[in-house]
Amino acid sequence: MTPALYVLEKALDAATLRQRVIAHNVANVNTPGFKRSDVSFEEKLARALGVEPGVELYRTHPGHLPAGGLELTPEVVPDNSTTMRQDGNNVDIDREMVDLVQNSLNFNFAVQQLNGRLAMLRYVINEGRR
């Protein structure tokens, strides 16, 4: 599997997990004491791709992956630091709806990119013939 396909696969995994987490948050909007959760993925992706500052390793080609490989496992992170209501619940339904729309856009973007990559591979395998 190419690194680009691996990253796209993990992006789809993260979007799928985030969809479940948002649905769980929305389902518990009226549960006293419930704390919302989120999915941590984009920070790991930025770090793995070298976008964030960190320990720089020398690469001989810009297309090479950083040393140590990509460890891109999306992770559910509970938000215990905030409270929205008197009963201790911290689910903001407006925020969850915005996160849901953004997650759908991210998922669709990853699917389009994956389809483009697979079409390119199919074209090469068929030696340019359809």
The other form holds:
Amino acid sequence: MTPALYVLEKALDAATLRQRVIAHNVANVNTPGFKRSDVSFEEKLARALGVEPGVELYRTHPGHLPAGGLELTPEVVPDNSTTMRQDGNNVDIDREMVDLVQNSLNFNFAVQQLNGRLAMLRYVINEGRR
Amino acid sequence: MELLPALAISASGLTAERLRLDIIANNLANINTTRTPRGGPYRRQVPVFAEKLQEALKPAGAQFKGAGVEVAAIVEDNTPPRRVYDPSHPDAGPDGYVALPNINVVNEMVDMITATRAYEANVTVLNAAKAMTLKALEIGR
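Next, report the structure of the form predicted together with its partner chain; the form predicted on its own has already been given.
After this comes the whole thing, all chains and molecules, with the earlier chain placed first.
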């Protein structure tokens, strides 16, 4: 699989997982003592793509794969640092709604990109057949 | 990773908030009830929400075990009943005071608004998940 398809697949995975996490946070908006969770993916992606410097092994050639390959599994991170209300619940509904919109857009973006890639493949295959 | 669990999670939120609304409606309807099967005035009821987790982890990609919310119990509010002087009431005690339910309309209205808003938020999340599922069906078309 080409790296682009791999990254897009992982992005879709992450968006799906985040959707579940947001749904869980919103469903528990009135549960005493509940702590919200977050999904970390974009930071990992930025690091894997070399946009953001991370700790990584020295490579003798830029074309070499980084150590460990592209490790892009989204991760659920509980957020225990804040408290919104007297009962210990820290779900901020405004934030969840903004995250929700952002996540939907990310998902749509990834699907659109994926479709573009697939259309390109299809085009190449069809043209080669002539 | 699949999107359908997200729908189920939002549905659990909708169920819980609707149950809360039902209980609030019941409290308000019984605001003047002085007779219950157990005797004594009606007591305000409160739902207890609890985070719901998946019992068993599924093998693949199940690092997140959140499964929404559930109503763990419906408990009675233990604050003492409201006492009103009304000797003509059939349920008045020898001192002329009637014990009325420990319900405060303002509390109930505020709870009602939070329940409605939380319900709406869950609907929003549900719609987003639905749109995402439909979008996923377009992959490769």
